[in-house]
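Only one chain is included here, represented as structure tokens and corresponding to the form predicted on its own.
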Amino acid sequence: MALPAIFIVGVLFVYPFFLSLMNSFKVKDGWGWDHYKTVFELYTGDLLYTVWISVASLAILLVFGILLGGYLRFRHNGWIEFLFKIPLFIPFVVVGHAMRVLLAPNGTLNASLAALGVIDLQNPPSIAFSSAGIITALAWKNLSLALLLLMGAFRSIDQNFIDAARNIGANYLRILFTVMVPMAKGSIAVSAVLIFTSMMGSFSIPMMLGTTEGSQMAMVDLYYQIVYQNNYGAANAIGVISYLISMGAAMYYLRTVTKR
């Protein structure tokens, strides 16, 4: 009955990893580390960066996911689900161009503010273009996704433990996060490291709100290498590298959360 599945899995994952783990070893005079040496001299810092935005936008997704999806828990509100599952359907660079539109410095958002008095448009802030703006958007867009499975999983506790709060006056943070989240700490976090991943290879939402100067994220740094350099062994290890990374945060899931 696996086997399909499995089948799936060896396709689209297994085979490239093996084939691309083989090429980012292909040097010109047979094998070695060469690649892995450019990658790591010229973007240790832009891996470190995609690893801190990719936290850091775990980071807000989750407490909001987790404080949503408790809200929704005790009171529904189909219009409030409605809304929040909409980025589910939305692709990446859609997102990344209306993200552009929102925060840009002349864009809807300085330009609403700008209406009401509060900045002045001659020198307006700007979140698009910069470590902030990446973050939003990575954390709208992945919020459907954290908050279908959060939402599953409070919806599964049994209602006496929330009443049995209740009775010895727990209020709705306390029994959200002393009952709730400890009782639904795997789903969370699933949605932690499928959210990480995706967010680690992320490419057209940094390509649309990042610039042309100081840090890239890892997707950014592989595009480069394969359209402006031709350098497919040095773009292949860095998706090597992104892949371990990622795989690292599934192997804590996998030691850590479904320990018994």
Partner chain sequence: MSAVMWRLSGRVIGYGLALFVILGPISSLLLWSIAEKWYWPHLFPQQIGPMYWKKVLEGDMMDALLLSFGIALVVTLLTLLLTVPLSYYLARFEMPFKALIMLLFLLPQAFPQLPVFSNTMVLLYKWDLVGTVPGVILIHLVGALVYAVWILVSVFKSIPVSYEEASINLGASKMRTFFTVTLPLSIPGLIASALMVFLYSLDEFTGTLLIGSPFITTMPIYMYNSAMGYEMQVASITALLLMIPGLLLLFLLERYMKSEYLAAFGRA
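Predicted model, so just to flag it, every value in this text is computed and none were measured. Rigid core here is just the name for the largest C-alpha set that superposes within 1.5 Å across the two forms. Numbering follows the first chain given and starts at 1. What changes on going to the form predicted in complex with its partner chain:
- With the core held fixed between the two forms, Thr178 has its Cα displaced by under 2 Å.
- With the core held fixed between the two forms, Tyr243 has its Cα displaced by under 2 Å.
- With the core held fixed, the Cα of Ile86 is displaced between the two forms by less than 2 Å.
For the form predicted in complex with its partner chain instead of the form predicted on its own, what are the coordinates?
FYI, this one's just the chain on its own, none of its partners or other molecules.
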């Protein structure tokens, strides 16, 4: 009874995973680095762009998660907690669409800002279809995950460690940054890796909010290579590079886990 599950994951995920490794080296007359050469010629900028977008969203999420997670550790607030769990349950495509509607040049945010007289309608800024749009959407979608992970990390700190600092005169912000963050360092690093990998591999949000010209996220490039160029070799090379970046993050994760 246990075998079919293993079989399905094995055949439909693990085997294709190794196929992608293999196919990225397969060229017409044998094996070679050709696909990687193509990818680095075409997409070095995009790969760096992908990492930059992921790091930027991660940074926003960590700052947010630490501040709000810390606040909720000090003062329980069921309502705020519930509110910030909502993004977790909203599908990626819906987030993508909602952000398009909100952030497009003629979107609701610009209309609101124009009504307040903040921006000039003749030349409305476009937040969607730019890096800022992708970062906003990715950060928004991952708000809940970041908050849940960081709140978990902070909740596992014994109350006495916090009281000891309060008792000898530290205010909340100081306790957060001198006691709680250092004590939860390991869990925060793990959360960061989890969030980073999920953003690096994100596909639908960059597809919907990506720039028409300029840099693209790696997964979008990969999709275009398959659908429009039918170039599986190059697509797999992009895939393998994305594995390596994820692995790098995961190695860091394993190192912090085993160190503790």
